[in-house]
Amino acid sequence: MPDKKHLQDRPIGVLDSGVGGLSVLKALVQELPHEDLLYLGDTARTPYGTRAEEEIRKFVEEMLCYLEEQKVKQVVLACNTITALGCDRLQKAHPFVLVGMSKGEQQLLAAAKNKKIGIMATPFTVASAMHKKALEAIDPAVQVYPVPCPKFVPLVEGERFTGPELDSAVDEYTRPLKEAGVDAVCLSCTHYPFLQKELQAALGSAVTVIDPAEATALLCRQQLEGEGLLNEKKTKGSVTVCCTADIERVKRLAAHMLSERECDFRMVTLPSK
């Protein structure tokens, strides 16, 4: 068994169904600047949020096996759809701890003065009701309005950040939240922060839009501290972005969240199980 010092020097793995998790990678770079980060986006098979659960689990296991081969010390599930599958069920025999996306419940409840909260997510995540359950467990009086937003991931992955198609989708998905009178909204898919400016404008300044990436990065730090696995070096950590397809597109999308000069980009082939 490697000693703690050797484990401290290992990278943190970050996985996602595509490029959405780059928003979480950005938060991890800020929260854990001395850690080496290895991101893996399954851009060849995105989106996951409209797929069957059995298929998603197969894909995720392939990604976890790849990250195990890279000897990571922790894996961040930078995807709400994957998190909805349950960290305990995904853990299996993998030697690292899995950290799922924060549901942002504390931030949402603090911001929702009228206790009306909107959840924008993929159909799979909405069907899991994980955000609703987490919020109601803290405050049973909260009113939760989940909205499945299946058009957003293909728009982000396709780099369609302007135009009538995006405008129409933003209007379609924010309208029921405005009609419900929500005062806080959680971007419960890691792709959606790419559209945060447009969503905030559509919802209005009275609505607090929350990206749980920062809370997720804090969970990662706390877990590493608890296990004595924080990297003790004082130099800046490396950032490697791996994808299964379309590396040039991934580079362009990464520039929305990170400085391209900070990243090393690689194409990978996942082990098939």
The other form holds:
Amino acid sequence: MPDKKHLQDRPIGVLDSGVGGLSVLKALVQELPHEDLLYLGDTARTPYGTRAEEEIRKFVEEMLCYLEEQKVKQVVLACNTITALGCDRLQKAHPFVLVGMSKGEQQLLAAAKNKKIGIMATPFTVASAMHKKALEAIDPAVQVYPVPCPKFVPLVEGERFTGPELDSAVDEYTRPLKEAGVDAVCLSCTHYPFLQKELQAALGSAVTVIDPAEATALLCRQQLEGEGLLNEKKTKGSVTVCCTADIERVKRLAAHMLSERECDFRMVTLPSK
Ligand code: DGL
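Let's see the other form, the form predicted in complex with D-glutamic acid, since the form predicted alone is already up.
Okay, now the whole complex, with that chain kicking things off.
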């Protein structure tokens, strides 16, 4: 393996359409405390999950170019919608290694005793069927119930964590899963852990709700170890949260996931492609 020691001190880039990936950033801070983390949320153009593929690809490429300019060693796609575009294809034009969201397969299959699994995700992720394919590849007998939840991302980005709009969206999207009698549900959009309490309450305590953020952080560590890119320093890494709009809103939403003293905030302009 070529010696990559000179790259070990570089930051890890973390990407999302908005604030959702902060739920993954939290898991990365815990799993990789000595790494410098550089988060980028495209808050000016969120949501992505209701857009056409070509447009999402253009936006993602702009974000990847920004992270390349920042000389990151690894990019974590802290977004299922972006992961659905295909890691290999996104990786191609760039020098860093890239990790997508875990599909939570192992945890889901362990929790679903009746082999009925719900997937809550954006319309784009549901249309890609990536979770269904990953689960069926391990266990062809599994029954997967995907539910597109387009109202959740605007509610989270809009800080609307209480009220009739949220209640009715939670009811609308959990109802088909309750009717199907699923044992386990994956929060397959990184914005949804912001609503985890409400979703767990609506689904009931018999249903295991899985956030694949920790499994994703583990995939990142394994890739860094495998590539010889793990930072060997023993001091605490830095956390920088960049966004393309509404920095004060991003600060408030980040407080749901991270303690304020642990990060710096920065507005950025993306290079247009
Ligand atoms: N947080 C994202 C995901 O995991 C995308 C949400 C969106 O922009 O629609 O899918």
